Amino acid sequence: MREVFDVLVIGAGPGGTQAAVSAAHQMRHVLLLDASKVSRRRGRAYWSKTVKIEDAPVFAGITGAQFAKALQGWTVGQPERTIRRGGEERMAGIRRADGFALDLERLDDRTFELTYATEALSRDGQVGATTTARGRTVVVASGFEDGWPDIETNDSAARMYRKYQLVYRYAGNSRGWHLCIRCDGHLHVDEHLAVVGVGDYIFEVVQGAQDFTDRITVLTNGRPHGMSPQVLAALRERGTELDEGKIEAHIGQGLNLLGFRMADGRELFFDGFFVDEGLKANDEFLHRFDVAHADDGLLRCSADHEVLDSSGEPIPGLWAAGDIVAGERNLIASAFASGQDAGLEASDSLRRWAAPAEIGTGDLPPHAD
């Protein structure tokens, strides 16, 4: 008989390793399968390059690459194994994969089959060598990607990694590209901050940005602002420069941004550059079932981190955690808490009897003499 895993975890940043070693800690046998050597993706957790990040519960006071290697690290704590139950040997622990999901079908109300690609996408994205793996419950941890502003980058290229790689030469340190105003905010205290970005959610980046500095710029890089008349109320009242012209280029020094060329010939300098242009969870994988979006593009999840349908109900045997979860915050510590969280209710729905109906009910059975 083919082998079934208790849970597939697809994604190992911090909400995928924490559900895997949770799932595992509870003596259950997980895959967990890690996509960067394949597809070349890179979740914010790991874009630090220089910076290091300072909370992260754990790995504290560590760079991103750092970051990657200690997660991978983590699960070595719970290694596959064989163990005992109900008379019958089976196995526990993680088995890590490097594989990008393609494709997760329900073969039964008992399993799910998951298939991968399991060498480097080309550069135009197209799929070589592919596999598969069965499990009885999925946490889907595969984050998202987030957009980018239209600035000397090449678009002719189908990938991610080949689209942004002249953004990404910035990205990583105090003087790059920050996608998060919480997580980066404090590097730019009293300094002036560009924001690049359309749209009344725009404001959220302001708002937060308030915390460091009183010196903000919201650039639509040559779009129309896409404000609600609240918003740019606001915005104006609260002293935020509002600058609606295209971007040409950066302007750049070694790995450090300095500011922008514009296409009306100016040029404009800031100290801190942040850029807020929408999110797309990772979960093409997930088409044959039919899960709902939030508003952000987002997974919805129940409270304990069900994927939901389009209805509102709870998908059987899937759950979900980390930065793809719609409503959470997108901060490593909450990626633990949501892995968690997702990693122990897979792990607890395979148990093979449950309490009695009565316990949690307040009508508990009165003790046998």
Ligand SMILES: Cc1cc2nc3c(=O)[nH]c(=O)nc-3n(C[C@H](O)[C@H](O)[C@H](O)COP(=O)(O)OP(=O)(O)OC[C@H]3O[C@@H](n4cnc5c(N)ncnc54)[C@H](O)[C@@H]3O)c2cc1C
Second form
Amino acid sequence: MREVFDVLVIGAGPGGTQAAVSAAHQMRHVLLLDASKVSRRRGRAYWSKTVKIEDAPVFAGITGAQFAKALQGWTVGQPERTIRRGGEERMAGIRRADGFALDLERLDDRTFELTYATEALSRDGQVGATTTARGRTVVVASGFEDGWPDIETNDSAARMYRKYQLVYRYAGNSRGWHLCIRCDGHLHVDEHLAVVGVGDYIFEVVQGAQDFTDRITVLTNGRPHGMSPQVLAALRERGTELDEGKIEAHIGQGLNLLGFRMADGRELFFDGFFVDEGLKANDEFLHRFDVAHADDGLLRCSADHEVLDSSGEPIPGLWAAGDIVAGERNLIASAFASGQDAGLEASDSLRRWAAPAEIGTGDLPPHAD
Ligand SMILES: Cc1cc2nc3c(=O)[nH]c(=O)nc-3n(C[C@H](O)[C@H](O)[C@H](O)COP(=O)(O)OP(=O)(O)OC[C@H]3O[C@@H](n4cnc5c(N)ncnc54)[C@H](O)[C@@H]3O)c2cc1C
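In place of the form predicted on its own, the structure of the form predicted together with the ligand is requested.
In what comes next, the whole complex appears, and the chain from above leads the way.
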């Protein structure tokens, strides 16, 4: 008999870890797939290198690497074990596996099969050894990848990190590239911010930045600004500068990004650097499913975090949690909250019996005055 987990959780960031812990807490047997050792996808929080995350529940100021370790430690409280229930032995708790999800297939109404890479992906993304795991439900918590600015990139280099090594060097530091105005805006109160991006989309960063500073320059990096007249007017009204020059190189010192050398020879200096070049959901392994994406590229889900298909119907057995869900805050506390919801919903769907279709309140106990 092949082993069938109650819940397969894909992604071990805050969303997936919480989903796994919540389901295991209801005596479910959970496989928690962690891609961080076999791929460069380490979860968004990991990239917070010297900037401490200060607004996550329970954790005092913590950098990305410490946070990933703490999440891993948390799952130890729900070890994989045999329990006796209703006279039968069965498995409960969390098994962690290092693996990168490649393909999810529905075998029948009650079984999914997940294929995942168990060896580090090669430098050009080639897959080595793989294995499969089966589950009755799935929680997708694999997050998204941020787009990076096209500055000092080398198209001939196949490796992502070589291509973007300068960008990565400056990312996640207090004076480096920031990806989230809500997370890192507090580091630059009343300072001059560079915001790199185009279109009305980038206005959200400028709008968020008003909590911290009024000194903002939007740099389009050589592209037309692409903003609608209303957004452009709003920028002008707020005194936000717009620079459509091409950025040729970073000007930096150590891990500190100081400014940009522009193609026209100017040197521009700023105190903080925010970028929003769009994002991409990490959901290639769902290619067999008719999943629906919202305008931001993330998974459309119901209020109960069921993944929706293109006609708006829930896909049975499939939930999602964290950043990959469209319309979420893209912050740690909201990833925990949706992870809890998705983990419990997946767990509840496995109950042997449901409440009667019509359920009234019966006689309520009297309230004590
Ligand atoms: C630089 C930076 C600083 C931030 N600072 C803050 C902050 O101060 N406060 C705050 O609240 N939020 C902050 N955030 C946002 C926060 O990190 C995210 O909202 C949060 O990590 C989302 O959790 P998640 O579990 O949904 O996704 P992630 O944390 O991105 O985790 C996704 C997981 O899925 C795995 N994965 C991806 N693809 C696959 C696959 N194919 N197979 C298996 N696993 C896969 C990854 O390895 C990863 O472990 C910051 C983000 C960044 C980038």
